[in-house]
Amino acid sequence: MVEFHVDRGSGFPAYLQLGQQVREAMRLGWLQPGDRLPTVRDVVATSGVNANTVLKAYRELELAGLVEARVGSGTFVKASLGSAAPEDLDPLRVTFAAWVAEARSAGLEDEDIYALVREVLSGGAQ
């Protein structure tokens, strides 16, 4: 089950943060088609956001075809994201965690690491 965290200082709207967290959980295999998302009430209780914010996030995910709302039952994952099996991600996660630890010991902060990863992903470090 996904536990939502909203960073009010991030500059990104809370509903986008919630939607991104669902997408990431789907890509990492933590959410599979048929899984039920947390209820709006549960998300409000754990993240402190307004119920309308959660509804907007879920509505955006539904419009994208990723989830479906079932009246009286909740919101369920409808599609899958990502091409790798979750078990294939485990060794990569371990390697990446070691790399992040090395980057932090070299003095890089999270924003430095994000910038470096974005550069590599965009092909700028070839």
Partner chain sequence: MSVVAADVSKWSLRNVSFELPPGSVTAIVGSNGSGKTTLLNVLAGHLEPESGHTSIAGRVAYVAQHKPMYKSFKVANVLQFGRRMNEVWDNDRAEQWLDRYRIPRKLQIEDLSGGQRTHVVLALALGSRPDVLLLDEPLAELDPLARRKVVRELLTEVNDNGMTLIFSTHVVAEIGGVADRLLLMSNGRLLVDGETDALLEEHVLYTGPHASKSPVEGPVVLAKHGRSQSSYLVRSGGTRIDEPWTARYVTLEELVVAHLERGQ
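Positions refer to the first chain, counted from 1. Basically, rigid core = biggest C-alpha set you can superpose within 1.5 Å across the two forms. As the structure is a computational prediction, the values presented were derived from the model and not from experiment. Compared with the form predicted together with the partner chain:
- Relative to the superposed core, Val117 undergoes a Cα shift of 2 Å or more between the two forms.
- The Cα shift for Leu108 between the two forms, taken after rigid core superposition, is 2 angstroms or larger.
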Contents of the next structure:
Amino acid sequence: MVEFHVDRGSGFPAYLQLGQQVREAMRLGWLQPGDRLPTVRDVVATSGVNANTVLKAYRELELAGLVEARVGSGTFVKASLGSAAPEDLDPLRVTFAAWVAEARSAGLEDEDIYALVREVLSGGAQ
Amino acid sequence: MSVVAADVSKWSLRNVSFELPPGSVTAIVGSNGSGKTTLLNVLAGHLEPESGHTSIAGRVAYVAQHKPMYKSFKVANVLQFGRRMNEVWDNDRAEQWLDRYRIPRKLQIEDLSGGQRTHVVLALALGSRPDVLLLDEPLAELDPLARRKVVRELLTEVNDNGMTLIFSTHVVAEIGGVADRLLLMSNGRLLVDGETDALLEEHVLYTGPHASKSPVEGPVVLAKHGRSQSSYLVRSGGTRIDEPWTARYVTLEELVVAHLERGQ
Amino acid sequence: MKLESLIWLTWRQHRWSLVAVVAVAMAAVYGLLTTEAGDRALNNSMPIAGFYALMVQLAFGAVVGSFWGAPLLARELEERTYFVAWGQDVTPVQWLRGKLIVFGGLAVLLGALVGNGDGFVGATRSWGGFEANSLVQVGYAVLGLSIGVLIGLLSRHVVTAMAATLVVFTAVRVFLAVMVRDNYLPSDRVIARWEDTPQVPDRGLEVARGFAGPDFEPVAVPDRCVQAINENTCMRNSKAAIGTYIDYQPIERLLLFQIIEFVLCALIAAALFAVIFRLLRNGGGWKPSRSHRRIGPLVPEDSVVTAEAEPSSEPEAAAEPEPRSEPESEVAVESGGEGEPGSGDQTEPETAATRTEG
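What about the form predicted together with the partner chain, after the form predicted alone?
Then the entire complex follows, led off by the chain already shown.
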């Protein structure tokens, strides 16, 4: 189950934030095809987001072909995102956690780590 | 079809005109004295507009800014009052709201804290099962934690009961994801009226070398020029831009401030 | 709206002032009763209890006006609780009507009791005890109430309204007693020739006296007689008058005059109440409440707003849910001229239902 969180001050529209969080959860394998997304009411009640915003986010995911709404029973994950299988993901996570611990002990702050990750991902520097 | 429509002038209001769809959540934002309270009073029917008209489909409940309530009443009396003074009264709904915030029924209104009083007044408003709920600065007397909780609960009520919610606030940082419509007021005028998400997607801030002209098409909301730099907030709807310009979306707060600055 | 609810509200809001005024009045009633039943040997004397009752009779209308009438609207307006009072299904007019029925009914009842005796031992009838009458007291109480409510509505401030009510009511009452009351009916006249002095018949109320001319009508005193040492002698010697007269109201008219005063007070009160309701309904900006809420023209379809999917869970909803498909993005912007393209992405919540207003 995903817990949504909306950064209210952000310039990123709330419905896009929700959509992004669903995508992220799918990439990380927290949401598998067939899983049900929380009902609109649940999202409203737990994260204080307008129902219209949630509906909009779900509709956007549906248009992207990631989820499908089944009448009367809710919204379900249809596709899977991300190329990695969960069994591949787990060892990677362990290695990465170890790396992060090492970075922290070397005195890197979160921001430094993010910057480093971004840099490596974009293949820049060196 | 709209559930709330207004086209009014009154004292500080000048030709304020808008329509709101049913089930929407609208934030009225503006600096102090911009006419938010006057507008809400007109919508609630407590003030008659000098010209124009308002129309609201269904029952209205209004929580005024200072959360007025009879000081000599006990909390339980407020519920009795609601039951006796209304043809439609949902006692459970009001009771639940009070339970949720642990408001003792035996206390007198004058002994309640500002936050508790807000809850009592909200309970009375919700108990009357309004189709349109008008709130003037509803969160002003609540602590940050309670604010979030109240927002969550109010939005749940909106979702469960198809209520239309209109509230005024000056804390812009708290309306992202909460309000799907924004009415931005300044000096009694309506500066901006639109869907929050759409507004955020339209407004793009372009920063680049000093330039006397906006680098993109579209209405310029605000242009600022430094010694070697210029920035343009444009309602263009795209972040595509050539070097050396950079583009980024703005926060709701930046958007509001820009429009207010421009409105002056 | 049920009267019972408004009685409850009136009691809950004003119980202390209700209790206080009723207590004052009941003490006066007790004073009257003990006095009337007092020792016959003390006939025509006034014990202290009777004196208290007389004081209450003097002030009763002012007390009702200041403590019941003035705060009635002034407190709501001053503390802004009119948002609460008139934000419910009860309209301001129903609300005020209910409250006035309670206060007015009590004022009439208490007035009738308070006026039932004159503070003297034994039953007597005199012009001096004009106000010791149930009808008169009822009239004053209702008049005081109406003055208080109107002043409260205009001043929007409790203490100001109470003080102003006291002043205005007293002024009206004194004006009635001094300037108006004597002339409800043309007075009777006794005329005496020079050798006699006219006498007011038993317990009559003298309203005027002077010199009578040959046609038995009052004559003015000429300048030279005004300056004379003895006006009488001067008038007689100059044959300017045939004698002296006294105009008076006979005691038999006492009850009639009391009825007239009551009717007068009641009429003034009715006029003031009419003004109050008119102000409340039209002016002053306190329009409101649910049933008067639509201001200006209304498109009929607005009264039914519904949504898709499952029907609303409100059984009492009068409106029938009907499918609503087109997204709403109608936007109108004034001032600044920034036309706003609605994005058409607007979605509806799962349920949205309203009823036609009840």
